[in-house]
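Next up: just one chain, as structure tokens, the form predicted alone.
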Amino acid sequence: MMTFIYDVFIGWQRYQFVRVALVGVLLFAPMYGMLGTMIVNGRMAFFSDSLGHSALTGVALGVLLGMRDPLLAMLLFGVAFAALLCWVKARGKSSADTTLGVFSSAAMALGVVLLSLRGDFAKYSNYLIGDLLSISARDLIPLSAALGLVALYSALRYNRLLLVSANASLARSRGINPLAVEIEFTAVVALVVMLSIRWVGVLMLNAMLVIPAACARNVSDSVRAYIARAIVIALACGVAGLLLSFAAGTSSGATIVLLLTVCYAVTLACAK
């Protein structure tokens, strides 16, 4: 036990991939809990998870094209599927639900089969769990980037968003086009979670996005508020389950989300 709580506070320090790693959550942790409060406002908390499912068709696309690392091929078909998705939303009879349920799942089988027919798919099913101890300092360089992108966008569009996802016929009237903003966001959302599913992993990825805003949601009466306790309640439960998932062994995504889960339960009892 006195080894336990001396990784978690102490022991850490001494290697140097969670140091990283660390830095890591720091960087990825603000970008959710900004992106969160915009998918819980837009009740799209479905299209986060269709996009991380499709995150496997990305792999099995630059595995193909013979890349090294699929990141490109993942970044590019995470933004077509994006629009795409938004676009069929739009177009389509069926409910906004159904059609993202058969996205998700056809986007996630279409990954496995072309990856198990160049029997490439246990070498990439970290791709489902993460690994947030694997993030690199070379890493650092693009979530930053990613990070300055997300805060931009959500400083120029975050009303603009939430007008659309309020009341789209009230937008129309204001010569806004709710599809042109939905694709827009939807594709800085697949941006983000395509540069981090490795790390976070397609079965941990929606509950890191949406969590921390539906925590947030319970316990402020103000935008200002719901953003930035968001982003506080991502950072902490993402700075506290990387160190204790490298204390006791354990994924660090799923270490997580059970940390957010309990944030969001005792937000729940506090909610007036």
The other form holds:
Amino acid sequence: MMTFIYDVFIGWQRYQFVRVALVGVLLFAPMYGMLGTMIVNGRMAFFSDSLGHSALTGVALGVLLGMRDPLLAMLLFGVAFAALLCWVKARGKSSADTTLGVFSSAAMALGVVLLSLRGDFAKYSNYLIGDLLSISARDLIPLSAALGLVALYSALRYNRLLLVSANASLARSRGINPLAVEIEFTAVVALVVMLSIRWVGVLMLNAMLVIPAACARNVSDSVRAYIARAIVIALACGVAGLLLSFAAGTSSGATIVLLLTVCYAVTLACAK
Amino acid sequence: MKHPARNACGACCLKTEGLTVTRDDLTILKDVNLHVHCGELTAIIGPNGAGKTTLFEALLGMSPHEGKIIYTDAHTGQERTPRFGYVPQSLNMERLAPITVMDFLSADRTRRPVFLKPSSAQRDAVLAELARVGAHALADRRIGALSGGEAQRVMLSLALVPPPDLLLLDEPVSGMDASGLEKFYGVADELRRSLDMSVLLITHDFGMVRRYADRVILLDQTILAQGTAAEVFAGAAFRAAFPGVRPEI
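Could I see the form predicted together with the partner chain next, after the form predicted alone?
Shown next: the complete complex, the earlier chain at its head.
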């Protein structure tokens, strides 16, 4: 027990890979907290889940194209998949949740089929649950760029996205193109999802995106408080989950999600 | 009671020619030739599924359509794209959504992200706009927790800045009690008069149509009848569209 406590508070400092992962979490958390508030406002939780599932197909395409690092294929596929989802949803021939369900399952299945063609799917199974402790110092550069992109996007587009999520026709009457706003937003989410999927994992990603915002929503009464609290909750659970998982030898992503879930239960009990 | 339009020129400021909307092989609007006169309140009535909201969506550019939509500026006589103010039936906001009325209006008014503290000038401007529709006390309330009437007044406040050429009100009083109804129509009528704007109103409330509308259009896929409330209510098309309904004329 003493070793566990020592590792949580002090022991981790001796390990370069934990220090790097901690910096990674400090970059991830504000991004997820911020994007999560926009996802929850727009009731797009299924949307980001579908994007996460589509990552496997992006990986498979990268592998089939002979790329050593499939990131570029994932990013391009993610943005194209997001735009296609928006377009199909906007046509309104079937309900949004049905469309997302079909796309999500199809993208996941296609990825698994393509990756298992040569019988070595196990090699890619780390994409399912991710590993934050595998973040390298070099990975911090694209993560910092992604955080900058999300901050810039939020500063420029948060207001428009808020109006579109309230009522698309109302937004249109104010000179906003709702479909363009939606495509733009999902492209940003797709970039963040594809960039982080190898460390966060397909199965954990949506929880990490949505739960901080869901917690903050329970205990906030203005947009300012909502976003600030979502970021603080994402940071606190991210850092605590990483260090606890290091000390306990558990999956870091899953540990963070469990902490976020506890946080959600507490905030739900405190909801006004 | 209704105020006469201050500067109504009687000219047709918005015209649709052969407006047709089709979705998935289903014709929702067919050959709608609508004339909206400057400074007047035009009520659009019709049974459920008549295409009333789709007409607004087409005007706002939200619905692909055939035919022409022409707006003529009453002052210059030039055709141009009109500035719409739109009050939808409702907002897609949960009761607990942490978005205040101030956040919502600020999101429209300024480029400054609403997650930053608003400047005092910005806050004062929003409060003044809310005061115009009798809603200044709602500024710090969550928008999802407002009653139907309160939410409609907030949306009306949003729609009026900058002053629109055409104000589109889509069943703005559904679910409102009698005093809320009277208050909303009173505010809308006073604003129409003072700002000299044209108003298009979708409603099922024939009593208010009789009291406030200058002209009435009966729509069911296409325009079945138009004229004053008395003319439309007394016509055969109205009786066929609303069997058994006899509004007081």
